[in-house]
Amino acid sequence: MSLFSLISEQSENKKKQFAVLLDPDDLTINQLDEIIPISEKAGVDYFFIGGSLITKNNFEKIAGHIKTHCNIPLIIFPGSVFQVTSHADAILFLSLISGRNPEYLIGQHVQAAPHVANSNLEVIPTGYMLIESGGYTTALYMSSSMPIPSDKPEIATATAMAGEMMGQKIIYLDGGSGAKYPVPREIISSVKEKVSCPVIVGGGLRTEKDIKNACSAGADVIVTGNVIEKDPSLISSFAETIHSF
């Protein structure tokens, strides 16, 4: 089965999954060997690997080491063309569908396009969508977008319905890396009434109580990243939470 074909089986019988994002630039071989046991464990469904900005020459001996000592499918979240690995399992093939900067909608996907195709990565298309969350994070930064303002979930609902008709099989709603506060569940819960995709959401969500409000308003895949390099034993109750709904 592919990874979307599972993401969605999932979806549609309502079963929450957890995906834990690794920043490259932020991460030791020691860290993993920490993170990826504890993952295993807590029954954590994938690995996202990628960070909007990548200095360090790390991404192949990141993914190819947590390929080797795990079997936790590991997903690109590209923050540029050069984020591809033949590691990996698949690749999430962004376009930021809420922002204007045509280099994030296409250009950098037809510089990608030949190195995915040779790579033998499963390509979902996704909508990726930044929502305001109280910070200039790296991820406008680096994209030169502005995000959806928080307090307008009709915006963002009608950005949404544009990405699944055009094409994309996901949606994806991120707050960003240093977020001060998560999406919104009214903004969650309005794409998710409105899409039949699934809706994966991330950026800010740092507490249980964070998770749960993700949770309850919609979303099929959690996404968690600063908080677990800071404190992977969060892992195991993060997982717990999501999984029980």
Second form
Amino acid sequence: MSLFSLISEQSENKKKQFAVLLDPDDLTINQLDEIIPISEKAGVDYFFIGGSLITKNNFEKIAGHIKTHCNIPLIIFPGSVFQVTSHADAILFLSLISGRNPEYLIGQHVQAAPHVANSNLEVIPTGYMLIESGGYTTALYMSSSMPIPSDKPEIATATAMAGEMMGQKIIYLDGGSGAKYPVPREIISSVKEKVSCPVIVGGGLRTEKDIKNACSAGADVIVTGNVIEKDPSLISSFAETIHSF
Ligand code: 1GP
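Shown: the form predicted on its own; wanted: the form predicted in complex with ligand 1GP:
Whole complex next, starting from this chain.
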């Protein structure tokens, strides 16, 4: 079964899924060796790997280590064309549909396409939307784009609908890594009501309350990154909250 089919099937069955984002810039092999067994035991559904700005040359190494040390599907969540590796299982082929910067709508994709085609990666077309989250996140700055205002669910919803009509198979609502405030529940619920594809939500989810809020608003896949890197022991309780929702 493809990973996209798995994500869709679980979403249709109203089973919430948990993705842990691993930023290769922030992680050592020792940290990974702590995170991997906790994640396997907790039943983490996916590892996402990627970052808006990667300054260290260890993307391949980190991806290879994850792939050879666990069975959790590894999905690339790329910040740029450089983040393509055959060590992963799939790639979220992100188009930044909330922005108006052609480089992140189609430019990077043109450069990446031949490399992705030469890999064994499953390609998952994903409409990526940055939502205003209380400050400049790295994702926002690096994309030179404007986020969707957090008090305008109607703009977010119309954007997600347009993305789906243009063929995006998943919508990713992101406050950006380290967001001060998570994506508001009004935006999640309004988007979820109007699109039929799975909705991923991440950025600034730090507490059980944040996670429950996102789940109850309609998120199908919950992503946490920063908070897990700081305290991997949170993986177990977050997984339990998400899976028992
Ligand atoms: C960002 O959704 C991810 O794209 C995760 O964000 O690091 O803030 O959890 P955090």
